[in-house]
Amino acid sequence: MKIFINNLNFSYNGSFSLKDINEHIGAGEFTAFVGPNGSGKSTLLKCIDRILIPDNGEILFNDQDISNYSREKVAKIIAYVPQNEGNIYPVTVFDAVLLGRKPYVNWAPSKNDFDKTAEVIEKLDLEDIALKEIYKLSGGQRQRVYIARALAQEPKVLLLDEPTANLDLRHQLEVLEILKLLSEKGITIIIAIHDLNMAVKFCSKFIMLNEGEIFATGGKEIITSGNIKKLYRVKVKIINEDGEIIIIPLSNNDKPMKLALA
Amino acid sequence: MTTETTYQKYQAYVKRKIVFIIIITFLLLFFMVTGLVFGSVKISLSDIISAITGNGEQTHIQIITNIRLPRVLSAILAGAALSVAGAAMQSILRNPLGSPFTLGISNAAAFGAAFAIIILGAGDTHSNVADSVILNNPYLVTVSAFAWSLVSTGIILFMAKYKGATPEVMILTGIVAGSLFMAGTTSLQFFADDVELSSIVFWTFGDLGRASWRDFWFLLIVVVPSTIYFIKNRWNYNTLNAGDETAKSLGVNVEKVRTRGMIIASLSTAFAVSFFGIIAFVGLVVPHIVRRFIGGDERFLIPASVLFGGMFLLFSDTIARTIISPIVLPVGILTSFLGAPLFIYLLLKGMKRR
């Protein structure tokens, strides 16, 4: 599903969090929102899912404006995995994933809802822990559960806020590989991510945000040391090895850290 | 493992929860019978059946149909109302401490009822202790209890919506609001005459001794629809447990579900409190006990809390009536003595698990 964002503005307590956002994301594209803390990555994700309602502007999904859609109807198109989620009461993996069928359930889940849940659980290799309570899982397993729940929604667009935060290297790769596969199957994926190396390794499109505005947008060609320096105020060295881009942060000579070390 | 076996394993797991609900239903029926059998006068099961069908001794018919049966049925309804309100509030506010009592709603309703009795003249006072307040206008008492409980609910919802209060702040607000309403009730007591004073003090204990058929029907009219409402919303509460953003992304109108849920929970609480006074800890402890057995899935927790709550209050009331018979203790005292240590135990168990 294609996404068009036109003249989008969002303010919080009078100050702009997002200013004049105009962007286009292709169907099945794996897009990364990158930028420093507070640049508006998460806010933009939430505006796309209408968790936050923009002040003005429009977001079109395949030329359709969803601003008048009910929450349930939106949930059948877009799924969102927040950065921090903790179920305060014990529920099993199966129950957590079954929750993804909420937009389709009226009074009680049907056999089809249970089958879809079991199918997603197996696709994401969670069947051995299907009856385990989610608070007992590792960070990587839990993230897979949340992705599974989002997939149970059968979305056309999947949004994830920092899906690799707090995960070790192996689990970061695992989660991003799953997302890559899903994008190859036609689901439009957008992630907000801090790790530029991981973003460059897996994503095909990058939207660089700075102070609520789009700083640069495009493919891997925009991942340059100049852009990164302007965006993060950090010097980096970029190595291109057989098409694989590696970003190495260098010491910050412009503004050395004043550490009060005796 | 294939799709079928994952689903089958889940079905087997769910069956355990259904078995728990069936056991609770049978226990509830068992305690209903015990509640009818035991009391100052022990009446055998066959005599109860004869009394209910109108064929038994006149004394037995009087005791069963006019005293014990409405009391037993009202205990079930009040326990169910408080427990389901507690379970819903814990989900709605994402806080394990949520309950009509901790959020100050019980105290607000109690103040409203006392206000109606003393200031608005909704109660006649009589000197016999067991029935020291005859409510000549139960509608006014209930309306006043509900209105004041909404004030407490409103403060909490206001803090949640406009001040972005954390669940902890909401509970603290509830405790403060509860203290304020308790102070209000105490002030009313200060200006009350001797008989009114003893009536209100006795009334705030939380006692099912006043239960009549009229109270039962009133409760039934409110508790049954509100229970159905909570059961219908069990899926929404499951999403709220996962956080507001997740709930919204799953298609839930969080603000609407939260506001309506709190108002209906207040209504149930107000009815129970306006008839029977403050019965502490039931709404707080029952959902936690149920969670120990069947986990936090609201699809099962809400109906199980309804049944367990009814059973818990009925059991407590039967004990309160019989433990130092012929003296009948107010059930509120017993639920506090049972509930407080039970809650500490659950807290300790919870801490160990984390």
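All of these numbers come straight from a predicted model, not from anything done at the bench. Numbering follows the first chain given and starts at 1. C-alpha atoms forming the largest set that superposes within 1.5 Å between two forms make up the rigid core. What changes on going to the form predicted on its own:
- In this overlay on the rigid core, Lys76 has a C-alpha that sits less than 2 Å away from its partner position between these two forms.
- Fitting the two forms on the rigid core leaves the C-alpha of Ile187 displaced by under 2 angstroms between these two forms.
- The rigid-core alignment places the CA of Ala150 less than 2 Å apart between these two forms.
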The other form holds:
Amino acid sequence: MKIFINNLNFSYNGSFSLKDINEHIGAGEFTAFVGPNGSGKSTLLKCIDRILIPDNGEILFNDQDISNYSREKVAKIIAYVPQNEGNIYPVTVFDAVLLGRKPYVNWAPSKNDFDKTAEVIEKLDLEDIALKEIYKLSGGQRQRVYIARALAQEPKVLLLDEPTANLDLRHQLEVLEILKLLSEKGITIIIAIHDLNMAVKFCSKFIMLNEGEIFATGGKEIITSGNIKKLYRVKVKIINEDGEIIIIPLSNNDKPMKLALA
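Write the structure block of the form predicted on its own for the protein whose form predicted together with its partner chain appears above.
Only one chain is given; partner chains and other molecules are left out.
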């Protein structure tokens, strides 16, 4: 599903958080919103999902203005995974993922709803904890459950705010590989992410945000040391080996930063 964002503005208490956002995201693109804290990444995700209502401007899905959609219709098109879930209720992993089927349930979940839930649980390697209650899980395990719940919605657009923030390296890779595969199957995926190396490894498009405005947009060609320095105010060295980009932060003396080990 294609997304068109036209002349979008959003403000909190009279102070603009998003200013004149104009962007097009193609169907099946795996897009990363990148930028420093407070740049507007999460706010833009929430505007796309209609959690926040823009001051003005429009968001079109395949030329249809989503402001005309009911909340139920939006839920059948878009799934959103926040960075922090908030309250954690005493439900099992299976039941939490089954909640993703809510837009399709009339009275009680059908066999198809249960089958879709089991399929997603298997895909995200949650079978061993399917009957555990969520509050007993680690932060990383809960994050995978919330992603599974979103996938159970069978969305055409998947929005994720820092989806790898609480995951160990192995599960970061697994989740992003799953998201990349889903994008290749036609789902439009947008993530807000701080880890630039993970972003350039998996994403096909990058929208750099700074102070509520689009700083740069495009493919890997915009991942330059100059753009990163302007955006984050840090120097980096970029290594490109056979199309694989590696970003290395530099200290003030232009040497790679080292961690102090005890």
